[in-house]
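Take a look at this single chain in structure tokens; it is the form predicted alone.
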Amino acid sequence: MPKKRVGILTSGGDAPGMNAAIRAVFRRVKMISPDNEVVLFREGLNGLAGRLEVNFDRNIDRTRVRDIIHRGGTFIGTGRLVELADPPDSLQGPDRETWLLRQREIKDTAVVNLRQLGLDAIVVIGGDGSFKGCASIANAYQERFRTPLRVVGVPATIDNDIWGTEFSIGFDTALNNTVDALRKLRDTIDSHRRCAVLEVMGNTSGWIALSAGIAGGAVTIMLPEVPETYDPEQVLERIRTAARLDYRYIIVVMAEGVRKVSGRPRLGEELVRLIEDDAQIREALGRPLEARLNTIGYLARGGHPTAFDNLLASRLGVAAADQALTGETEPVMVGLVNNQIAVHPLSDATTRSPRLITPDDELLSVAWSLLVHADQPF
């Protein structure tokens, strides 16, 4: 087999397990043939489209990826280049031209860097924005040099919203971190008999909120995809019921994206005031219910990856390496479907993402069975 040269970059938001994916790609590429070379790009797409001599490591050996499997984040760094996307419709005139000029500069630099390195394929570990960016660069590469460049996507985002895979790298760790925070919060509000509104990550999708709310025993869950879940009156009604049923702790889990889709950027603060001022809750308890707003934020994506995330990253990394070395040219993404590795056209993953919670989702049905209801018969 002729020698192959494969590039790896991590892009977009960091996700625990990215390091395990890098390690798996490297080891698989080298296991197939020790003559194969691996190139690591630093700082994500910024490195790919930056000054080459300070933004890549070429022909690395096994010591470079030793002991990284246990570390959170990504040891080669990550970053975004928003200009690789089409300019927003709101951007017109000179600002739009500036955006497009910057986009051309990024692509020109990136394709020259790729040509100088002589890569046969590039593995991008990240989300759909990263996949789109690399696919755009690969298209520019083919137009300029009349030679295809294989792009292999590995889904890594704590939001778990990539189409074509049931789990993305980092989600399980973020979920466990969120549930851990919820449990610690429960200890103190149980002691004081209070209510907590816990805002968790999830800008467009509510997978973390939904899963953490179920696993942590929340009274109700507010999801960007389901408008009735963030109706303040419906949220209050569930809390009133919990107060009447003598709950000592009441936890409301709210995905951060709810603020945007509801058009109420201070919805969490509004809920706290509504809860504390509610006459029905006061009557049920004989006093006002104190409420607190808590935000997990970036703590959810930090720390050591869970065993599940490292296992997932290892499986997807090996599959990505195999795809990078096939000699095929079409961009693809590897994912996990029914606990089996699946390979999809990258265009399917980018056009059908984000993967959102749908009304018929089984996990949503589970949540409705377990949350507090005003008319529950027990």
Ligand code: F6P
Given for the second form:
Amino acid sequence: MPKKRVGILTSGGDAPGMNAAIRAVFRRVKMISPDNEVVLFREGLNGLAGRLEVNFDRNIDRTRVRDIIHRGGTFIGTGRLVELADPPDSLQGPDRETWLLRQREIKDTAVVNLRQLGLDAIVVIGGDGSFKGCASIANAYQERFRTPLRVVGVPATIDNDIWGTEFSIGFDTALNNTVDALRKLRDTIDSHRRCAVLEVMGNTSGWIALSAGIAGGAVTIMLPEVPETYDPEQVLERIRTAARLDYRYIIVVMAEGVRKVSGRPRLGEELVRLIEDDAQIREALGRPLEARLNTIGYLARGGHPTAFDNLLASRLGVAAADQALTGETEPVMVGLVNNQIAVHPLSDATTRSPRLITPDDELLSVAWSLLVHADQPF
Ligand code: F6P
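Now the other one: the form predicted in complex with ligand F6P, given that the block above is the form predicted alone.
Below is the whole assembly, all chains and molecules, this chain first.
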């Protein structure tokens, strides 16, 4: 097989396990032929569209990916290039023109860089926005040089909301970090017989909130996809029941995205006030219920990856390297379906993401069976 050159970048929000994925792509590419070359782009798509030499590590050797498998984050850096997406509708007139001009500049620089590097394929480890960005650069490359450039997407985001895979790299670690936080919170809440609202990561999707809420024993969970879960009156009803049932600790898990979809940017604070002022809760307990708002934030996204994430990243990385070397030209994404590696057209992932919680989701029905209900029968 003629020698091939493969570029790797991590893009969008960092996710624990990205380092293991980079390592797996490198090792597999070199295992297939030691003559193959791997280029690392720094700072995600910014590196791709930046100055050569400052932003690339050409033809790396195995020492470059040594001692990284246990580290969280991404050792080559990440970033977002929002201008690669279509300008938002709200942007009109000269601002829109400036956006589009910047988009053209980014693509021009990126395709020239790619040509100079002589790449056959790029493996992009990230979310659907990063996949779209890379695919549009590969399109521009094809138009300008009449040579295809294969793009292979590897799903990595703690939000676990990419279509075409049951798990994205980073989700399991973020989930475990969140459950760990929930347990710590529980110790102190239980000691004081208080209530805590824990805001967790998850912008448009509530997978972390739903899974952590079930695994950590929350009283209720507020999900961006399910409006009734973030209706304050319904949340209060559940807390009233928990108070009547004499719960020692009451934890509400709220996905961060709920603040946006509900149109109440300070919903967490509002809830705390409502809980502390609620007459029915006070009556049930014979005292007011003290409540606290806690936000886990980036603490969920950092830290060493779980074994599950590193295993997933290694499997997807090997599959991505194989896809990068096939000589096929259509952009694809690798994912995990029924615990098997699946390969999808990248356009399916970009048009069908985000993968959100649906009303018939099994995990949602598990939550309905296990959370506290306003009309709890036992
Ligand atoms: O990676 C996904 C995610 O962590 C979301 O949960 C969160 O809303 C978003 O990224 C925040 O990203 P940043 O603050 O890095 O832009």
